[in-house]
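A lone chain, given as structure tokens: the form predicted on its own.
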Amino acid sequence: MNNAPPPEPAIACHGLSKNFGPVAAVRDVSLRLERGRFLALLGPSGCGKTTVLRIMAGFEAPDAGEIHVGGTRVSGPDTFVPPERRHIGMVFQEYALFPHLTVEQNTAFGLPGNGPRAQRVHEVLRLVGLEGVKDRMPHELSGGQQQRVALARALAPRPEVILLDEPFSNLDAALRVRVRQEVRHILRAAGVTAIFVTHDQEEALSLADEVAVMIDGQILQVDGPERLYRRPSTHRVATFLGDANFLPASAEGESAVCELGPLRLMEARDGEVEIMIRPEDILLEANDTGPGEIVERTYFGHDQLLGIRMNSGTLLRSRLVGCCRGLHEGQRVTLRVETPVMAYTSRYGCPLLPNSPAL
């Protein structure tokens, strides 16, 4: 029988909270990360995740909390470990790269004098694909390649943790999902533990391991990816997350019934019910007699997004794969929805599912 204690988290930060002057921005935020795994911080600009980030990297201290390292507390009461001894690395958002130095000079900034630093300098620079390159500038670099060699510079050290702050919001459109799926690559490859901020969530959800979402200073559900999006704890993650439909229902055991008839409940419940339904789960068929109108059209190539006006006149939003012949504006059309739904007991409130992680 195996009796060892579990090992300890990569990093993990209980109840912290920051300040600034009457402004709460970050409210008893607790984390916790297993080594190997990546989390995104995904929330609104200005909800607190880059301070989080801060305070885990020792640029700012918590006024409350405690954050530890590898099983080692590096803040908290009587505990203020600097920076460059908390085994982490950051990668900011604009990179801050020395424009001065070549990539393998800012590459291995970090590093100390001692040791095979120049190996190591190579080791970091192959992973990231950018040993062809190590005698330019950054200036001579393309975004992507910048970011590469921000990346390279904190890997370099060998951190028990990689902070990344934004890390693709300076590239346009269509680099930035070619140059994120490189960067998981690398960090893959690497076996690094590794946080993200973001406000953008298809790249929280495309990217990370577990999502932590954060409002007003606050998280309020970590979870993996595809729960999270099918199950969100509130309204409030619900909508921050995608477009959602919200019907009110009455629940009875496994189903409730709202406007679009009686539908399969995620939980069995009892009681007035507000239900969510994702968009791609309204299926459509055109009907000249059915319930809805369809009000708007928007085309996007892969899918489309269709708004229907209920004889009710509610608004709900249907999303389809593809060319779906038949369906236009003015189109009368039949609803359908085939998947289990969530409920909710308020606007705001906590959902129906016992079983919700809680920090």
Contents of the next structure:
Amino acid sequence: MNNAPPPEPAIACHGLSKNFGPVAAVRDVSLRLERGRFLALLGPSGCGKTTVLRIMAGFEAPDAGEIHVGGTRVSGPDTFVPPERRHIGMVFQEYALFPHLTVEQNTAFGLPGNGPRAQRVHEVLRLVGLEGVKDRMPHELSGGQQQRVALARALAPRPEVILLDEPFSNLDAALRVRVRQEVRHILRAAGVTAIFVTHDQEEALSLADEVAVMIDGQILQVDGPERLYRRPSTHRVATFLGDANFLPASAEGESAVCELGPLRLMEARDGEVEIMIRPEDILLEANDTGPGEIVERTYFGHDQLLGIRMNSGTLLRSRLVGCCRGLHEGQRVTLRVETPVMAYTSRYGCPLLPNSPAL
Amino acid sequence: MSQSVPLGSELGTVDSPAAFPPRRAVAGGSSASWGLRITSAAVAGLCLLPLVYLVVRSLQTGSAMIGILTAPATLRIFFNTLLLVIAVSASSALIGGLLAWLTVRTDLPWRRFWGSVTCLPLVLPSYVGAFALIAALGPTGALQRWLAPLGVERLPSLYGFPGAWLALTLFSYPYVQLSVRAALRGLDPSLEEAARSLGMSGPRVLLAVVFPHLRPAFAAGTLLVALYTLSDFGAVSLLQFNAFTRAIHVHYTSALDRGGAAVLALLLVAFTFGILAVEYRLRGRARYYRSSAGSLRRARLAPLGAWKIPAIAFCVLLSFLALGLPVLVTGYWLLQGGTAATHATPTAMLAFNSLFVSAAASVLCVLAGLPIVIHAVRHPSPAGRWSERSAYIGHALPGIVVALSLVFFGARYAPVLYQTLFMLLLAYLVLFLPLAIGCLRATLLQISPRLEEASRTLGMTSRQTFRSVTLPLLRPGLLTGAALVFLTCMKELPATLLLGPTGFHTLATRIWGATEEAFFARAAAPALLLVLASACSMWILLRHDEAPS
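Starting from the form predicted on its own above, please write out the structure of the form predicted together with its partner chain.
Then the entire complex follows, led off by the chain already shown.
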């Protein structure tokens, strides 16, 4: 994102804002996405992410800002291209399949009457693996199949960009992982550019090339999944993406000293900082004279979460994979962090640690 | 007429996955087109016309208005109406409540059967009921004929208050029954069990626990009965009880001073609005009382013991009076009809007239309802909401009031249209548009706006989207709405009477006219046809209720 802008992104928006009465739903949102890439718009419910999607699709008019699709301006101060002429496909949360049309008719809906219509329908239905059910009605399909019909229908007219609104939220947990993989394969195979909205960080991190974190109507950070998880730009982004421990520390260049001793920093800092350590980065060793005591243990099977009360009163969380090596409640431990950690200099208005939330 | 329970509008959005997330702007950036706004405003304007003009016309009577309002005759009419409303409400509450309890909470034999049968009278027009009562029990009715060989010259008079009370009670108690039945079914039996475990006896539980929970349902049902009584014209006029509706009609047909009728009509509207206001407030609270949704355990049935026989007798008597009598009497006079006087207009012609105006009205109502509903549901805005509310005015206006106002308006401002079917259709539109809107609205709410948006992202304009997505999905609502309007129009009496062109008779006006002149045989065939039409409307209503939502 920091490079010089390559020519003609598939979709770009700049300075989008939208108010609903007194509520600022979207505040100064800018995004750009290159052809063929997937972007996840990740945020808690009510953060305005769906509104961004609906503004892009043309269902809402922004109060300010511009949108370009394939280099053409579709929304701006004096421009408003209606949704049907934006070349943007959309997959709705509830799929919105036309209940009075068959799978085939649904898929053909957006294709012009003349031209190689049947061939294109056949092509996309094969892509999503639903040729066998083309004569069924939507209600005769499973949730996963409906999802793929919605995808096929949106792909059929070869849109510039395809928008997916919480695409997996209507599927049960067992199905979700599988459908996610399928959808990714289909979108890759179609070579399409996609933006999808989700509140599930795991979904965003596992599916997208880029993740935009949106909270309270603002985009706080846009980055690749790993970088976003390892180097969240703010305290809020860090906690939204996963479990995180925060500790006060004093930094000097590449390292900082905190309760756990000296740690390496990802970026050089100086002075009072707050460092962020992911629970899986804290390694434990049983030691009867260690500085912490295990006060809580939650066992999940493939991993476990341990709560450690430090002598100072600070509560830390550690996630361990594998066998438990005699770590039980009441056991004293030493704590070790081997990976470099993030440090934040400014104060982020978060509750500080002695009273950090209980496990 | 049918009670719309507004529960779904609040809970549905939260509970059922089929509901749509409450977005701030459902249809988003595209606000209603000017065409839509203008048509829905125009329809709303038409609906408001009768009420507005009634006010204008009443004010035109000037100082005479005060005179009419304070005349002893007016006062008498007011008290007559009040008496009738109170009496019918009380008896309906008693009968409806008892039936609801018997058919839901006791071991009454065949209680499901009795539960359905005793609700049926609701769909019969009151004047058919009145016709049946008069033709059976009236001075020269069937009963008198049978008893004549025994030397019985006259039966005690049915006319006046007793007849009106009986007829209206028989045809409106199901409002209470339905409402209380629903509340009884929704009542959590564990409340009663808790009371019993706290040492209360059965009857005390009924009084202290069950009844307080049913009170809102009783209130809602009884108020519907009151509204029905207030607006009824057929039974009241046939049974010659001088309540508002009859007085208005008499004033209109006999008195030279038609302004008097307008003032009386306005007074009736005020009365109706008063009751509606009470109903509205109580309905809001009734929601509060409803116990939690979800499948409840079945309550234990109270054993009737020796009371079984009187209970069954009660059900039989009611069903006989409210259903059996109309059918039997119609059949009897139909057989007698062979010897009756020649008809001015053959029944086939009457049926054709009824079918024709009703069909025209149903198409009109659906077409007029469509822009209103789309505007209100898809483009929520104050204008849309007000259009919809205005279109609902017909629910609050008695038919005679709408008819009277349009008669005045037509005679003065639209002489070309006066005495044509156009004015009659306009009255039907005002009166029955709410039915069409209700069906259309319910159906449109089931159609996710996402479907329309999906169509837009696939390259269809809003017009194409309406044609290829919205309209096909709206079809069931269109058909149900049209059918309901059609069947209700078939039964409509006062507007048809006042606004039909000279010489234009329908089944309804024939039954009324023939009964008034005691030519019962003439009324029989039209009554039979109307009973059949009513049965159809019941069937449609039930089907509509059962339709998966």
